[in-house]
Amino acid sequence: MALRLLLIGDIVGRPGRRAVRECLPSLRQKYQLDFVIANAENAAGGNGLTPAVAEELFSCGIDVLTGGNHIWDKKEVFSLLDAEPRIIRPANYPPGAPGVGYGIFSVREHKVAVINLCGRVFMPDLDCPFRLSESLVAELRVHTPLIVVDFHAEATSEKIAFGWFLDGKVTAVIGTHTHVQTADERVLPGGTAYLTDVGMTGPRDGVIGVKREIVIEKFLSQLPRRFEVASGPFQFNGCVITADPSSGKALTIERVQIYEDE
């Protein structure tokens, strides 16, 4: 039987957590999900992750939480990353950074590997994700052909190039970070499911999760402003991937969009 995996777009603050709590049970039933991954670098107050928020998300049925450049924004996460193997941060941070950048998890009688990497275009200057992914994939394929990559990056060109680079080597390359879902989902010729950005799970009527009035004023004034998570109805963005557990190849990829007021 094919495995069904859900990847949830960047969870932003309390509205994003409420969206997960309200939407995930019906999605699990509709798609008969086997495994759920979510990017949670903005899940606590719009920036970072705390132990309490992580536990809340796990209690909703999420199996693995990934991160990005904002994973470090709450000081509590440093010890959390070392203590909780279900939370992974980008693997291309320098040696000595808390936590790990990948993990292997049991799903039915199979194992699924999850890798988290950051891009470098318009992002912090980290180790090369292309070169590092080669060695990580080679290491993980000894244990399982089912490998999912959360590529947390800004530039669409870097994400697309990375998808082609790993085509046929991993089950899926799913982009995160921009909070705007793209419409280019496809299974590449080598059997890798690809989506440039899976989107955001959080407040629909802000600007990528932030109160729109604050962002507009910042653009007008060009002065620093403290960002606050927007309120109002939520949106839930994600994608569902079906994969052949014996080969690790993706069979289908489908975007998920749920809006609270529709």
Contents of the next structure:
There are 4 protein chains.
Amino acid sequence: MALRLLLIGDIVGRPGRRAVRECLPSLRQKYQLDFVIANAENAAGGNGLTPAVAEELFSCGIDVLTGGNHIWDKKEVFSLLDAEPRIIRPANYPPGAPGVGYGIFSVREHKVAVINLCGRVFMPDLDCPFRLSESLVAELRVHTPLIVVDFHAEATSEKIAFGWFLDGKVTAVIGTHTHVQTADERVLPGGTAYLTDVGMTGPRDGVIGVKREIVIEKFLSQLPRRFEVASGPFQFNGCVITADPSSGKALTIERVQIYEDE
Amino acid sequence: MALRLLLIGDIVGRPGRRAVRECLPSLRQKYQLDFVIANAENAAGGNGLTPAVAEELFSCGIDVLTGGNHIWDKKEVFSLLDAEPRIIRPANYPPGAPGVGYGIFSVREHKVAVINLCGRVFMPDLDCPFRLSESLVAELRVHTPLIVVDFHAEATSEKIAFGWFLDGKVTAVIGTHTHVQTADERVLPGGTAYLTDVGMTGPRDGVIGVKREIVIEKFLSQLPRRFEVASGPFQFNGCVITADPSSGKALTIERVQIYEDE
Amino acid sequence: MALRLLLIGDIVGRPGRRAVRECLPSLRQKYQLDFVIANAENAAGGNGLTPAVAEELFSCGIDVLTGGNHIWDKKEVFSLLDAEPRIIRPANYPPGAPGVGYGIFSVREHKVAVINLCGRVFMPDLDCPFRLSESLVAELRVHTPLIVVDFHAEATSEKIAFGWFLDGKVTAVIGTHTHVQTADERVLPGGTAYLTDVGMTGPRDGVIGVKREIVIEKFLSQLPRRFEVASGPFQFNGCVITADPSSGKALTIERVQIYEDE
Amino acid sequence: MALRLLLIGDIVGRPGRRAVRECLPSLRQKYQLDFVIANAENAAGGNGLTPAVAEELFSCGIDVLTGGNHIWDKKEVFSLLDAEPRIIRPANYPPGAPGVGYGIFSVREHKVAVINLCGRVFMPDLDCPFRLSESLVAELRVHTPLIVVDFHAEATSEKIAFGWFLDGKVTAVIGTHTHVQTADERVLPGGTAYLTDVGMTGPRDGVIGVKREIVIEKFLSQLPRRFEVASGPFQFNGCVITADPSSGKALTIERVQIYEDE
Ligand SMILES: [Fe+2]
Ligand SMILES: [Fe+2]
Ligand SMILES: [Fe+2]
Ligand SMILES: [Fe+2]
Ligand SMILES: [Fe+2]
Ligand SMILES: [Fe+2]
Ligand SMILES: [Fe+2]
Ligand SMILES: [Fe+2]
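Please supply the coordinates for the form predicted together with a further copy of the same chain, as a counterpart to the form predicted alone shown previously.
Once more the chain from above appears, this time first in line as the rest of the complex follows.
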């Protein structure tokens, strides 16, 4: 029987957490979800993650939280990452970074591995995600063929290349970071579900989660501005992947969008 | 009676031109299209535009070709831009650049203005598209309220901010450049149709149009590689906007995706 | 009789202000200085400028303070820039930015114009400094041929090109921003004194003014770190330009370096 | 008796090679040089290196050629790097790149190790030079304490941090890549000679070696332009380091500048 996984796009602040709380129960039922992964790099006040926010998200039914370039923005995350194996951060930060970049989790009678990696184009100077993924995937496949990669990256070229690079070796490569869901979901020929970006779960009418007046003002003035999470109705962005547990191959990928005011 | 416009995402090389030739007739019929705009910055061999390629695209029924950062890559385009008002390039290149950044075109008994602008985040150092659009839109609204903007940009934040900035002032702000269609189409509250990126019309199984082996090799090796347009089946990416000709407001926006092998 | 100007490189925090206070009197005497310009974008605690810090620097004998990308970092600067004509900020920030980008000052019986401009390569998205400088210089030459440009930029190519671009039109093009003095001072054939970067006036043994342990740690870990101004002995970096007041042409340019512990 | 090393800044095209041929004999005599290292990433026509050009430079008396981000620009270099141990390229390119990133060379009765590394700020996405240098230096110190590092990087912060990072572990950290010599040479407290950038050996009156009209035109127009090496008189940029062969510590560092027309 197929495994059903939900991956939730970058949760931004209070509106994003509200979206999770309100949408997850019905999605769980509708899709008969076995496992829920969510990117939480912006979950606490728009940037970073705290123990309280992580606890809140786990209590909503999320099984694993992933990170990105903003996962480090609140200092409390450093000890949290070392203490909580259900939170992973990009694996290609330098050795010595708090926490780990992957985890293996029990789902029904199976094991699901989750990997978090960052791209490098227009991003911080990290270790090569392509090379690192090769060894990491080989290692994890000893334990399970069910491997989901959250590839946190900006450039479409790097993300698509990464999807093809891992096609046939992992269950899914799902992009995060741009906060806009793309419409290119597909199962690649080798059996890997791919989506360039799963989008954002947060305030709908801001600019990638931030109050739009501030962002527009910043583009116009080029002066420093302090960003604030936008208010108003939420959007929930995610994707559901079904996979064959014995082969680890993806069977389907479906995008999910829910808007509060509709 | 509503005006029906199609905007086609970056046409890449021969496979992209084939996609236009094969898909446009049936789309024209299905949507009863009045006007067709296409981004052509990659139409000639993956980068740039030549007179022959432009002619080929016009003969397929495209009314206006827009550009982007790659529109300059073939030298023949310089005189072409000065000679052909149906080809426009980003308006925010410095004064003195060949060609113009907008045009007004007759559609049925109406006039439709098309503007092409480039973003600046992770892009060349151009004039501010926000400021320039203010004066440009004001000028064009003297002639017509039907204004379509091809905003050629990389960062989702800049694109979404730009959509909100022009909401209520133009008919549509449609993003190009990333070559991946996003799934966030909507008519903003002020009546402006918005889509972060309309995607790419070209080879489906490459990396944003390029042979995937080469791109992967480049990410792995960080050595210079000459890119080649991918072969194989095409994808057609576009969006259809309907607009009220008297107010210029958008009524609907719908994404279009066609795959050759399906 | 030749005019003698000193331009002081980016003053960083308390150690930089101490360097000015201790070095300026003897330099004034040694070079018989007529006019002193200093870049102050990092004068207050390593980033930005406050009224108290500006007052302190004026009281040391500096005549004009210039800015850069960091001039905006302390909020107090916004009203200060509007109130104090002796402080200028890069002229190519968008219209509406507080303050102005140039000034004309009385020096002996002459007038000296000072312009501040930012480069764009690896820097914020500002208006083109090349184009803006053309109109600005033409305007200022109506009043005086003595024009000094602080070109605040990162890339050597942009800085050198800018020097050649203005050669013969201004008295001097002196680079700031990299915090390292370059050794390429010369009077260009048209009579413009040029130096790619005048350097930094601040703590000598940090990394461009910041505690070196923190910067090294950041490069190693790629994690966010709060920077602190380094302590220890200072360095003073500047350059002295002599100019013919009637033609505005530079006669000589000489680099100045003073180290506290030597 | 102290060892005397010359490091020559990026040799650009024909004018740069002429500068080497004309200046090296007298410098060798003046400084009683034991060993000559030169950065050759731009030696062939402004970008890259060919076997004929490498041969020409060796015949002038250069002992080792180093590279940078442009070392790969001519295809002939790939086999050259594998065949010629006297040419090294940045060590932090991914495993599998042609050639090697360091070498050990016999100088009088001593051994001198040379390492070439690239920075990452505003540069390609390579492996961490800080981390790699730690293992590389440890390995090489087994053979010799005389280690010279050509750190090919853009940002002053990364270069200065790197100098401090290796202080006391290597004989010298000398920057290349910006093509402008900096004036901050010093022997750091631990005994490492440091210079942020040694500069360029090539045409003096271009823009970092390129015809200045073309570069200015490109900054003004933001349109693609093909660069050409500038003509006219040359400049020679280098630095001489003296070192204690038994400890590997630097004793002195002196900048060298020669201009053809003076
Ligand atoms: Fe995010
Ligand atoms: Fe992110
Ligand atoms: Fe494109
Ligand atoms: Fe583009
Ligand atoms: Fe500065
Ligand atoms: Fe600066
Ligand atoms: Fe170079
Ligand atoms: Fe270089």
